[in-house]
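Let's start with one chain on its own, the form predicted alone, as structure tokens.
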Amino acid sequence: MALKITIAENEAEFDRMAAWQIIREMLVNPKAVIGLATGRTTKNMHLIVGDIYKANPFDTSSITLFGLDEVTNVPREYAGACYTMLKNEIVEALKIKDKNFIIPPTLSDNFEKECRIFQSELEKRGGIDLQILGLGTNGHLGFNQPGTPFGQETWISKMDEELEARIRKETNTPPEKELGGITLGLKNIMHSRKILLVAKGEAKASIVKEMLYGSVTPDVPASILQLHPNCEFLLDREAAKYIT
């Protein structure tokens, strides 16, 4: 199978390609229910979508977004929760109701709960019709981290050390008290009708080729969309600067 892989000639052309493709599912499916990822990868094309909807206004209101993962055990006001991210980049921009943004709350006392309930609005409402993914450079999909089997359904992940170091300081969070993140498995990933992976930034450029060429193995998690029938990767240039 052919893999569909779009380069931009620069940052500032991926932010917009990617910004239409989550509008282009909008205008042709007014119910679409639409998967999000949280970051330095993602942050500008979800401020484009704001400024073309705010140019361009549709009806969004049967239309639902919602968060790939969430940090759990931190204040959902913390700037680094993927519910406050997505809320201030796109989700208020685009005037989407609160029942139809869901995610994960960071709090609860049932996380194995929230993981089911998350995982059963999304089936209820038809499944994912388009999954934007960002690309970790361990080739992580949200917390699924490297060995995270394929058939894993939504559930809670342990962060990589880095990022929990970042958020224990900006949250000011004891040792004793557990970090980790509620994210959709990679099975879940899988059954989206449509995925779109993006990447930019030549700190991706290794990772993209073994996730593009390398062997499908849960040691890449990134490197199952191989086998996905409707996946786009969209890179810039220096992400994809190993590809020939």
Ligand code: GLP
Second form
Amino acid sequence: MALKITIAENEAEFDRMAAWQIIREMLVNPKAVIGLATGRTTKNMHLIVGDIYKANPFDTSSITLFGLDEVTNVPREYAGACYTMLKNEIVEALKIKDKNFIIPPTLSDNFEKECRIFQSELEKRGGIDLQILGLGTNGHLGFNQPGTPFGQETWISKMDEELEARIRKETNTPPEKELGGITLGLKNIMHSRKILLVAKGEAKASIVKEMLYGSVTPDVPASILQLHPNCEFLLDREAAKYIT
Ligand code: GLP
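What I would like now is the form predicted in complex with this ligand, since the data block earlier showed the form predicted alone; can you produce it?
What follows is the entire complex, opening with the chain shown before.
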């Protein structure tokens, strides 16, 4: 099966192309269930979605936006919590109702239960129409780190050491308190009707190549996307450096 790869000339074009995909999904399907990813890659595209919407408003009252993953055991208002990032970057700008913005909680005394609630909330809405995915430099998707089984459903994973160290510092979380990442599993991601994986910048170039042309293996969670029937890979020139 040929992979669908789009290479944007530069970062600005990359952000714009991704933003229009989100806008398109909402216009084509006013009841769309759209999964979002946070991070440096997606921030600008989210802001552009808000700008496009402001210039061309439309009814978003039946759109569901959800966060693919969330950091556990930090306050939801912490600037690095996915809830806060998504709210500020895109959810408020699109006037999405609170009940239509779904994301696992940052705090809970039963995260196992929160995983099941999150997943069944998405199922009740008919499943995922469009899932936007970032890419970790180690090939992770959401918080599904290398080694995650392909059949994994929503769960609480470890985050990578670098991110954990940063969050600990920013939130003053002591070492004895556990930090984790609650995330949609690879199985749920694969059940999305459409996927847009976005990767930009030179730091992602080698993992992009592995994801697209390496073996399909849990060692590189994103490699599973080679098997998805409707996945587009949007890259900028730098991330596509090793793609001929
Ligand atoms: C974190 C998030 C992922 C995201 C990834 C990429 O690990 N949990 O959902 O895809 O970062 O981040 P960035 O775009 O900053 O490289």
